[in-house]
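The chain below stands alone and is given as structure tokens, in the form predicted on its own.
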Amino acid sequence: MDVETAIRTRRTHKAYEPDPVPREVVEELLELARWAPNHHLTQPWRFRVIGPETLKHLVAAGKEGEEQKLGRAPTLIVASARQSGDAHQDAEDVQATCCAVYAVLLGAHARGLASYWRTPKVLQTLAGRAAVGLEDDEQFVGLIHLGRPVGDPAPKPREPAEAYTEFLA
């Protein structure tokens, strides 16, 4: 599959078939993901795939309801970005995390898979950052779904591109 084309049809998807995503294939889209652009090589991603334990004491960190959210996926990962103190460098390090995340569903649906870019506020929480391990420097970026699809999603109108954009001189 081509870029564009990946880019083109790359859709959010809810639905899973239940096995997850083979380890191997995994750590491939993760090897994928250090290629993404970062200022001053910075590499600031954190990628931590997510357990049945640790998937356990996320949901008890959560409010009622979100098991049947964060178990739409057999796969999930939390990518986070770490943190320098320096305000300016650390916006940079986390448009590079979302850089690292895209690579990262874009190598998923170039392999057949489906994906989701949540970011649930549990994740936002001191529980929900102590059951995934986020240390205090690093700042939640997302929670990546993974597996096989159910269904594909029907595109959704967008914008054309001169609808946003503006040539100055």
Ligand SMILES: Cc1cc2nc3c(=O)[nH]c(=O)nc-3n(C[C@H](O)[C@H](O)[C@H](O)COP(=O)(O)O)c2cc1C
The other form holds:
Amino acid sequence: MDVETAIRTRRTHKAYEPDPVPREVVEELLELARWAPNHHLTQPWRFRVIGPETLKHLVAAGKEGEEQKLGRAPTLIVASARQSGDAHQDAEDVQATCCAVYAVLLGAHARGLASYWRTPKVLQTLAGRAAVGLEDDEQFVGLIHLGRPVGDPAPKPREPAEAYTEFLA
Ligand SMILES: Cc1cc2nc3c(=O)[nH]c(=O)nc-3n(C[C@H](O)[C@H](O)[C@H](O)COP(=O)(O)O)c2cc1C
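Okay, that is the form predicted on its own; can I get the form predicted together with the named molecule now?
Now the full complex is given, and it begins with the chain already shown.
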């Protein structure tokens, strides 16, 4: 799949087959992350692939109904950005981590996998962060859902490029 097709046709999926993504495929996808653009090559991204025990702890940290939501995809990966305390660097490191997450989503899509970038509230709580081992110096960026797709979500309407593009004098 060429890169433009991948960008245009990737969709957020909320329904998945139950079988987890094989570890070697997860490793391939996370290897893509290291090629993300990154000022000063701080390589701030961290990815934690959630196992069954950790999922239990995360569910326990969440509110009622969390189990159902967290159980939608068979493979879940917590993406975070290490923070240094310097506001400018920290913003750039979150931005670089977003690029890295997008590389993972596009790589998954190119392999016929479904994905979903979710930012559940539970991972913004102390209990949720502790459940997945996020350190104090890490900014949570996303809970990546991966798996084989069920269905084919239609793209949501988007404004045309002219609406957000300006060519300055
Ligand atoms: C930073 C970020 C956080 C997101 N968090 C959520 C979320 O918590 N829940 C959700 O339903 N979608 C979430 N999404 C996915 C968007 O809703 C989705 O990308 C958007 O609806 C466009 O659909 P598409 O991905 O199929 O193009 C998030 C996307 C990004 C980039």
